[in-house]
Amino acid sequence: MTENVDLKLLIGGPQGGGIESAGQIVLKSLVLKGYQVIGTREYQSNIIGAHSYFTIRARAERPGAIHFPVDAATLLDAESIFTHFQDVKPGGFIIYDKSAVNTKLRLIAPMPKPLKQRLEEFFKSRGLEPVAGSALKVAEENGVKLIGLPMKDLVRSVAKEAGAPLSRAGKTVNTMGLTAMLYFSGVEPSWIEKAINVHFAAKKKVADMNVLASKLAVEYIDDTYGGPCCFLPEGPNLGKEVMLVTGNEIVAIGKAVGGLTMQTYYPITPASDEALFLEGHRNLDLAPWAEEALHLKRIGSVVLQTEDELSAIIAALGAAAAGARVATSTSGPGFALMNEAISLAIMAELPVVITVWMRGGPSTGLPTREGQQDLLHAMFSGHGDNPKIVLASGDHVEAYYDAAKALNWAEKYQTPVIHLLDKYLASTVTNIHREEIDPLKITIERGKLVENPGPDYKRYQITEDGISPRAPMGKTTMVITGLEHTEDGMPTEDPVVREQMMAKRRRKFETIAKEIPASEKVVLHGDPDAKVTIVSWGSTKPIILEALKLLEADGVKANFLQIRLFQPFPVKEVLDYLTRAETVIDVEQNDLLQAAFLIRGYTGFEIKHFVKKLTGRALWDKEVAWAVKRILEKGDREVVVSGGA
């Protein structure tokens, strides 16, 4: 029965060894077979050589989180064996390269020294030689089946049959490994071949060689191990039209559908992939219904790479002043460079979306790892009194609609909108159904945009709602300045005008708080009468939703309060929900517990229990469930969870 399928897989190998492609092919195989998937890649911040791995989960309904231990792992080198030999559950299996078993731990140069030391102590305590074969032996003693592949021999066979040099055939090692893992997991070779052809659709020779490698791997498994005992049933989504997409890509798509006309950026992990995707799809042909609705045959946007992040936001502000619908994207270090310009945007009332893909800090920190550490930075970015909108997305579908919504809010309220996302969302892949991201649900709102201003036009006209009419540059004479100014934009230090303009900007913020509906600010998931409330934000959403199911299975009823809008802060809504619960537990991936800090500051509510993860690795559903139960049973104030390699 498909409802019983919950397949958890891992593929690891050297960075630059095709781990990303391998993970994508595994995901495509399972999607083609009709399953919903989630997959995420962990990788080092160097270019090549060090350990990288891709974790996949598949089932009939969309998984909300990756899950350990896994059912099967393909470990393509000795470092992967040492890193993950304890991550496979009893009854599962490990696919490995036979030539790696004698590799000594001390000879693995890229492996972090602290991990080496921990492993050396582990093997010493077991009386084992620190070689990859010892790690495999421990896994086997724990009930894990070992499947060794003679990768060098198989590569020679691929080269011979394909008439290709060994160096080119050697690039199919990842395909042979993933094929063995999927085949033993119950996926027929036909689905794997289809996925290979889809993945390499633009490179027929590469596809053909990888299909050949896959077939040779299957033949070896059948001859040596007898093949799998049975195959997975076809999933419930077989034949349905779905999109397999990362967080970076879905945000780019949301911006395009939301009418983006210009995006600026300076390359930085993990933000760059969003801008690169936009750049690769900057001219989009429209479906017939869209042509009719928009009176256009195609839509396009300008994607501009600048010399640094300050230039990126300044270029965006210039385009906004000219009437463009603009965004810029960055991560924490780049966001820090934008602070002065954020203040300029607030004072000059220029609409811009700043997409911030958070990662581990401070400073350069963990460039390719997870962290929710820029919430307070987003709230208080810019100097002086600096009201702006701060929005956090929890999953791919939310991120799609939020990307378009942020563009609307920026123009409607003539203010910066900071859209908070993170590395986990950026690199996590999932399949989304067409009906989940309906472009017809997205409207384009440009607010008080005046195409033909009259002679009495005042750019900063004082209004009851705090929002002035906005005309693009070139339509009329105007002054745009970072200095305090009169209604027509002329710099002034007059105390009365200063007070009037401060009050105008405050009224604008009050208008924003009043007009954004409560459903866009906070969402309560689960039983509203539950005595335990978990509060969190951002990409922890699907993980906590999975944890609620685990808790319910253990007899614990809890709900989840997801904060979506942090500025203006939803004081009433948050306080209403939190005061209903007997126990409130804050879950975050930062050390300062930044959301809890804001809740206390805005509402006075003191959260007494916390769960946090600081490793830079993805949060797991079972970690959240375990930590919540520990708090309920032992009364711990703070529980730190640490899973992940």
Contents of the next structure:
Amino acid sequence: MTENVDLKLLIGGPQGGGIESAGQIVLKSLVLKGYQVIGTREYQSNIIGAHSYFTIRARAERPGAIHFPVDAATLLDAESIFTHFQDVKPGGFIIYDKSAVNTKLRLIAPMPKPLKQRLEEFFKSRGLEPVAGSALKVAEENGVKLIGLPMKDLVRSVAKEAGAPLSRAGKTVNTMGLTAMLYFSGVEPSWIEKAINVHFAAKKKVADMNVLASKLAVEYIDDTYGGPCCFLPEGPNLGKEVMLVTGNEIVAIGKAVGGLTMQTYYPITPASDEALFLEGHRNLDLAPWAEEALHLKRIGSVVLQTEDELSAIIAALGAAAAGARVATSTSGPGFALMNEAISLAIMAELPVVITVWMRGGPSTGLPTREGQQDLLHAMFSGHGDNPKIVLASGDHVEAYYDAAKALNWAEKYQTPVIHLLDKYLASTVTNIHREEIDPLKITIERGKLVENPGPDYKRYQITEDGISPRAPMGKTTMVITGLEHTEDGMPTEDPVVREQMMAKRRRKFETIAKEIPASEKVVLHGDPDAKVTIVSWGSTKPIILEALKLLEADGVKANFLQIRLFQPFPVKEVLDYLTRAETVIDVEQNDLLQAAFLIRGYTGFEIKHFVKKLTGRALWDKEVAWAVKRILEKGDREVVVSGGA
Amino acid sequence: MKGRIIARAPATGKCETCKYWRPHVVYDYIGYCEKHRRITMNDDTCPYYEPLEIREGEFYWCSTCKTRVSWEEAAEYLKKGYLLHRGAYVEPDIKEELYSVF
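Requested next: the structure of the form predicted in complex with its partner chain (the form predicted on its own having been shown above).
Below is the entire complex, every chain and molecule, led by the chain shown above.
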């Protein structure tokens, strides 16, 4: 029975109005009830008031993507009603605040003008007054059930029953909205209450107030709408211990387990939450099983917030020179500032992981929205000949292991490792089972680290594999420089030494290409004999895997080539897979089709079909499947998809 | 020195038009009363009620359009029936619901 459950929900409201908590409580309720979940948040960069929303999907098997239309939506203000009234499927329902129905479209200040104009035209063409109530009427005509909550009266009741001030009761609006949506969908109130108590575990009074608000919402639904519309059975994962984590958090955890000792950063969306999570757990006592697994009593790292991104990477390089296991975290604009130091790290052979959380660019661009636009930036960052490692993670579990692996590679090969992630992964929450992030699968490798260098120690000793023994600064006298140098680090412009050092760094790059196993460079998902190959990278992975299922259901057999390592570029592996397919379709969230550009440059293989999304919103499984079918049926060169509000 | 009074909110007797009341920045049916120093609902009443005055040179919060406006705009908006206030109320722990945006 549960295999048929595929619940898609949406909670929208003003930024700062409890949308994040509401989303988290819904996810927790559904996980407690035994389902696997994914939840992703879309928010504006204006801090307070503008529209933000959380989309959630729950089913027995872990969902890999979200899409519209949803089954139900809680729309806590008029802007949310105007934005999402067409995003609920017929037969679904909308929970809304009754006091919002008379709100005029033109009075919604934070709404982008182009959207307002499109909506004005929409209502005009239908002869409707542009007020929130008209939007709801359109939804109702489309077969959507409307459930109005008198939020103001309910807030008053919460305050009265709890004997609490309105200031506290007023913050339960989100809980009442989410409760109405979950309860009407068939989630019993006991699961919602448990989730509230888990979410506010450290704030007993807040939890009690929200539980009371939840009860009042249930009573209202019972009294006014005769109880829930449906029954949601218990899911197959009932009672299983799971973690609900964002991409930011799982990368922080991967770094911590991977032996990070110092992280530097300057705040930037969507990277900051990773460093803030590390900061919040910088001295973490371990559970007995983890203590045993990691042979550590506690884990933790120094987290340093610097005055800008150039300082962040320079501080990291200083710490790396002293023997720390370091990373820095940023996004496109911050990464641009780090460029000069990337070359320094390569010349000085200093290990550093640069975690780049991509967002919509160029420039400040869409600071809180999705984008995969920094692949070429990462590949060609720094000046001079500058071989480095560039890898991209596809999902939470991959990102966890990659975060730890990047630290190993940085130290083993004494070079910068650029770990590409993006906003979608950063702000997507999913459930992870403990066995999926087994710390025992992570080994800490530090490469040729020399604890006691002798008197003849040479920091840049020429070796066959291009990798010199590395002693921490302070253990012996050494010179670390961005100038070309001799084996002992002394600056030189001698032409013979220059050639030797260039060759040494080139050999190191060849060693990296040779030692990294093929399985970590590319992964072919699905039937190797399929005639259609979708090629992509990064967070599109779980979305494309979902799309493959939709395509198969429609009789289209396709596989998916996921490129994980971009530098050194896996020429042979990519070419092997792409030449097997009859049709190759590149899927990316950037306009230049950056991965396709690299594929052509490195392998000479010309991809002829492309799917791209540029809106800054999450890519949907449905739109990938639709675009692939369109290409196969009509032979389109390029299909641009643009779902999402 | 306070500027000249150029307009007054309609004297409805309710908090939402009172000069001592500042609506919540997000949910404007609750707000902070500076006189009582507590949160009240927008349709509450009390003996200290005084309608809001729009004065030259001041800025106001328009809860209808969720925007800060100048005194000239405020006077215009009052005529249209919008709700104006001396400011908005931002609860101290609103940061818990905001993402780090830089």
